[in-house]
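The form predicted alone is given below as one chain in structure tokens.
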Amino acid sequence: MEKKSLDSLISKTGLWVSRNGHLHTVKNCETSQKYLRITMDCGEMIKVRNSKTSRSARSLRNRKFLKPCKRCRVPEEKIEEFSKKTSNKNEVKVTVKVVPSAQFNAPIKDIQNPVLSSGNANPANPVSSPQIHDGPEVQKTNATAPPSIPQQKVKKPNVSKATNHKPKQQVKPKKTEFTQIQKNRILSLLGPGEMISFAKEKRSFKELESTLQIQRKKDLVSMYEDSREDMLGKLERTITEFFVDMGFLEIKSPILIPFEYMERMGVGEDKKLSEQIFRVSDNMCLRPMLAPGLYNYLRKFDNVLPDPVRLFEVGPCYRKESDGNSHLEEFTMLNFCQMGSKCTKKDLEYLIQDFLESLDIEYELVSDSCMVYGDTIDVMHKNMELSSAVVGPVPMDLDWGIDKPWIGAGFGLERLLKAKYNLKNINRAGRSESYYNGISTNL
């Protein structure tokens, strides 16, 4: 049978389970395309997705309720409706018989009939007691006694130790355990630089839910009242400053460039990398990187500007990346270059070295190459890639006017965030409605 969906059994009920457990009467329930907005009658209002599996349409279902809302006032017959309608399709009705507890963890086949297993018990009247010698009173009681009685007790058996009872082995508590999504759901409220061992959690996951939502909610006012700065566009201002202060000129280059300029940086249409661009048109495209932009000031400010020419970008780029926690389709980049005197393999060091000094990172150099540059220069964050540094000239300068030596590296700044700040994944440090500076908002 098709399950109803939430604001069909509003309307067929009337009623209103809340997470508390507590039954409440509708006042008026509002929906829309996907969810409803619903006022109870103790003026109590809420908002919750119009589904056939949440919990919420599982209670109403199942008519599965704590106890009604005082304020609420739930009339007696709504309440003794509410709870007669359940199906009786699945229910089995069971006979509970009580025993005494030597027989209840007695095996089977000593059970099936009790007065057997005691040794005194007599097999032609099972109803019989084992006679007692304590006087003449008594012996003449037992000899008058009718062959059976009803209401006579049956004495508790002696259990022969031939039996073999094991003594009450203690139950050990079961052990937690979490579905996949329970756990994603966990990892994505754990903090930055946080960490569980779900083998080891002893609390459940609705309680590990709470604990961590309220620990995220205090961490977000915290924010809050000091800073107030998103860490993405704090570490943009950051970069901004530092290359100022090093006498580099900062550009701002369209984000929408003709495909033409992707064809000068190596990437055609015959290329697989051009399979990653984001096409606008088929003369436009969003930039990928921020060097088609680098290239044409280079080329502008050559012989204008004193030697040498050191100009900087940071700026958003889009590229269909593959799934991974190190890559984004829209990220942020910095690249910057120097073109003209002091373009040496050990000048592009040190930049890099004083910029990562600068942010606290550490990293290591690894020799490497591109489809687009050739060698390049792979600085590392453990096994993570921070950037690709060049040293110039390449062979494609000579399609954007460029015949000068140069130095450049670009970097990606939520890599640099992720590393920065331990980030379990990249999706923490980006333009997210998901996260702010790492901490969950799905509260």
Ligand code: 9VF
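Superpose the two forms; the largest set of C-alphas matching within 1.5 Å is the rigid core. Residue numbers count along the first chain shown, from 1. Predicted model, so just to flag it, every value in this text is computed and none were measured. What changes on going to the form predicted together with the ligand:
- The Cα position of I38 differs by 2 Å or more between these two forms after fitting on the rigid core.
- When the rigid core is held fixed, the Cα atom of L9 travels 2 angstroms or more between these two forms.
- Annotation for S388: C-alpha shift under 2 angstroms between these two forms, rigid core superposed.
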Second form
Amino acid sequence: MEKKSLDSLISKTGLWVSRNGHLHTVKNCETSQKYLRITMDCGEMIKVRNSKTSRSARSLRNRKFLKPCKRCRVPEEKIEEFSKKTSNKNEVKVTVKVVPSAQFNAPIKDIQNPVLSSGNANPANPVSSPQIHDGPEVQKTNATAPPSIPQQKVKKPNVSKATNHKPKQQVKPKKTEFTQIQKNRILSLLGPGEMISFAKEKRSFKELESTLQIQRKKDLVSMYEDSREDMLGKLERTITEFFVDMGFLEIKSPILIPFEYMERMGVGEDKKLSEQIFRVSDNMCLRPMLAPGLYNYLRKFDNVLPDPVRLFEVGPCYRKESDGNSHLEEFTMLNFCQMGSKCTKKDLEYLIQDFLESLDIEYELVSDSCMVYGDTIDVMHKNMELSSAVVGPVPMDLDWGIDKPWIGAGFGLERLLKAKYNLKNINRAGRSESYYNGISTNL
Ligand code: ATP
Ligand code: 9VF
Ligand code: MG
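Follow the form predicted alone with the form predicted together with the ligand, if you could.
After this comes the whole thing, all chains and molecules, with the earlier chain placed first.
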């Protein structure tokens, strides 16, 4: 038989079993595409996914609860009716069993309900009642939502069969073991320059998560109070100012370009590289580089502007990528170029030097080659390519109506930020809803 969804189970019973096993009467239940926001008679509020298979749906379907919520004042007959269905179905009825807490090292509620007892509320931001729980049962489906972190299994303490009930002596604190998901969550909460040794960590996942959350909230508040600038936006402004001051003309060419441009750049459908291009229709694509737009501007301005023609563009580029640490599928490129006189390798190297010195980023130059241009001078920071630079002319110029020497270089802005701030992953520098200026937003 088809399982009922959570909202239909709620409307049928008018009841809700919370994570700690309390049976509540439902005052109001709002339904969105994926979520339910349920208000209980006691004032508690909870947001859950409208799932057929969640813990909540199972509890309601199997009618499992620990005890009625006192503040909801669930009517006796409702409780009875709810419990009755359980025995009809031959299911185990959960009864309240009061166990003297002296038998255990921890209070009973801590054992049965590790999630709540370990503190759902964030100490940095105490939520006043009614509280919206956004606990592990809410599966996160979009990029804005914090990842759902399963709690570590809390082992039931050993109950000694012996009659000696003396509480055991406190043993020295064990090192905490983290699951991979928990490690990832903690790593995502570290500040841009922070490190952690999980092997030495004594704090529990919850304690550590909570401490880091407080710190990250502080970081965001101080950004809000101080600069209020997005680092990618700021870098684009800094770069723009630098090149405008150097006599380069700022260009903003289309992001949506004809695929034919890519064929003219030597990246036709027969080339492996073309598989990295986001096609948006038969003849259009999202630009994976800035060169086609700049080629067109160089041609158009050749007889208009004085020699040498100096142009630059900073803007989004798109490439399908598989390697994650230094690649984004949506990134920001700077491409500057100069055509006409003073287009030697040395001129190019001086420009690169001035530019990277202005950003205070260390680099070295390495000879390389690429499919599009042939020989390149790659600008490296440690093992990461910051830029590929080229001394023209190249044979492809003919197809773009260019017949003068040129020099140019393409830099990735997110890679410049990764290098400058020593970021662990380029995601922290890119367009994102999960990080703001390298600080997790999933708090
Ligand atoms: P890589 O070999 O690292 O994939 P690439 O040689 O294909 O890079 P270029 O075509 O030379 O890249 O692009 C110029 C610059 O743009 C690169 O040096 C890099 O800084 C940046 N860049 C290229 N692809 C990406 C990407 N997917 N994510 C972030 N930056 C990128
Ligand atoms: C340098 C890398 C062909 C004269 C308009 C300027 C360059 C390398 C840029 C970039 C690309 N090329 N990712 O061209 O400056 O185009 O592949 Si122009
Ligand atoms: Mg390159």
